[in-house]
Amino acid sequence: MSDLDMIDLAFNVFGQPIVVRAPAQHSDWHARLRDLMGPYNTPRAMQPAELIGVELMDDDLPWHVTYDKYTSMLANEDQLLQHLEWRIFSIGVLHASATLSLHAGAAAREGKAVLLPGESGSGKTTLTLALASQGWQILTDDIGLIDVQDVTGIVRPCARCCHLSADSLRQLTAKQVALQGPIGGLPEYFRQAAQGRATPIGWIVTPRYAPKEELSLTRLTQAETAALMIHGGLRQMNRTVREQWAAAITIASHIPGYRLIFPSLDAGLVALAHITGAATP
């Protein structure tokens, strides 16, 4: 296929360009995937950028996805929107500049952000949507980008699709969380309506969903409360292991932490609300 049959979908994300050089025919996915990157398109790449070669095959699993020298086979459409989706961020995440980054959703209040760090399953995208029927504004719901200013850890928005089981979408809808979506034809992404501003870290909160279990809140270590932001951390090239950890200490040295299990969405918004001070509407 020669370079006049293909096309490139430029994109920034968290300062990071990236380009997606794709065929020019079989092009409806292209509004697509432009849906589900939202704010992050851009018109043109700025260069230098890291470039995702999608190529379409006459085989069994047809789409083909490169990306530094290493290439996955997709089924359908679908498919390849769910990896470039992934991949593009996993880049700019890669990239970022910020101090630390890591699994983690994130809600601001009267100057606040509360964060809340946990791996995929553990309720943390449902218990952070669900804040902003508390009147927070959402910041992110899984990508956790911190930058430490002197001994603060501010948290910067992210507007990545979350990504909803239809049971966490039905909880969500029961408190009128305002959502976007479907977002580009796939039936788990959506959008928050609005979204918050960069934000000084107040709490730190790890979250884990278990219906059979009690309601337990425990208050965390300073160690303890750093090694949780080390373990869930996302790859970085521009910062140091070094770095991460002195980041994590100096965040977890200033900012209470706590583990969190709840048995269901309204315990842990009443349980957030007592941490944070917050009335509950």
Given for the second form:
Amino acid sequence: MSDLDMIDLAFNVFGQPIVVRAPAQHSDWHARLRDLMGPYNTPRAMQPAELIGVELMDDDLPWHVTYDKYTSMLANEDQLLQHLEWRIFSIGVLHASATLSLHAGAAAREGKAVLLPGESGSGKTTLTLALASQGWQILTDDIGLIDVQDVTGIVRPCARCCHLSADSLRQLTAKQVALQGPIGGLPEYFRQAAQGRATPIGWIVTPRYAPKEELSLTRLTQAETAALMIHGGLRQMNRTVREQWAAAITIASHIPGYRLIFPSLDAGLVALAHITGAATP
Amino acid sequence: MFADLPTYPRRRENVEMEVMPDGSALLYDPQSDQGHVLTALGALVWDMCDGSMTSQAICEECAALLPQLPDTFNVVHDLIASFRELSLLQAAEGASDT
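Starting from the form predicted alone, produce the coordinates for the form predicted together with its partner chain.
What follows is the entire complex, opening with the chain shown before.
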């Protein structure tokens, strides 16, 4: 296929230019990808950009996505979109200039943010988004990019789509949380209607949704708080492990950390209100 | 009880410790690129693992220092055992052990 038959879809994620080079024909998914990427779309690629190649092959798994030395094969356009969205943000995080990046939700209120580090399935996305019903501004539901200035950790907003199960969506809708979507024609992809600005971290709470357990809130030692930030850390090319450790230690030395086990969304919100001094829902 | 522990436990020199303001601590092992969380007691025990004291003496010293904590002797024993399992101690025991 000649270059003339290809089209570049350009993005800028966390300051990193990224290009998806794809066949110009079979282009139904191009607009869907642009919807998914929202504010990270750019009209043209700045150089040097990271390049993701997409090819359509005559194959059972026809969509081939190549980045660096890796090739992934996908069965249909939905899978292609999910993979590309994930890949683009992974590259963005890899090149991010933030001092520390980790899997975490975050929301801000009255100039302070609560950071909610947690692994996939911990309930952090639903709990983070539910905070919008209590007057908090959502910063991110999954990718926590943190800049350390002196001894203060500042969490940046991230407009990546949230991935919501039908049950989470039902609970958030019941709380009148404003969400846009489904986006890109993918039924689980939503974006918060409004987003906060970069905000200093005031509390760190690692949540775990456990419907059969009692509500439990435990204060963590500073070392435990630092460790959970490091444990949830995402790899960054611009930051050594030592730098990420130093950032986590600095933040944990000044910010209280907690472990929260919550059996229901309401219970989780009550616990967060207790920690942060916000009005109880 | 101490047969499974080094007689004179000595921490590996390249393992870094960061003591937090609340007394808890983090160990960072550049060899495995792993971090480990310590309580304030764990930090004390790590500090004592300098090859100058036997494992039993460390347990007794901590138990005497912290009589208000339950089962300190056994907790310290298990801490030294975990340091060993995590390869945080020198393979060869301290000079004072020879």
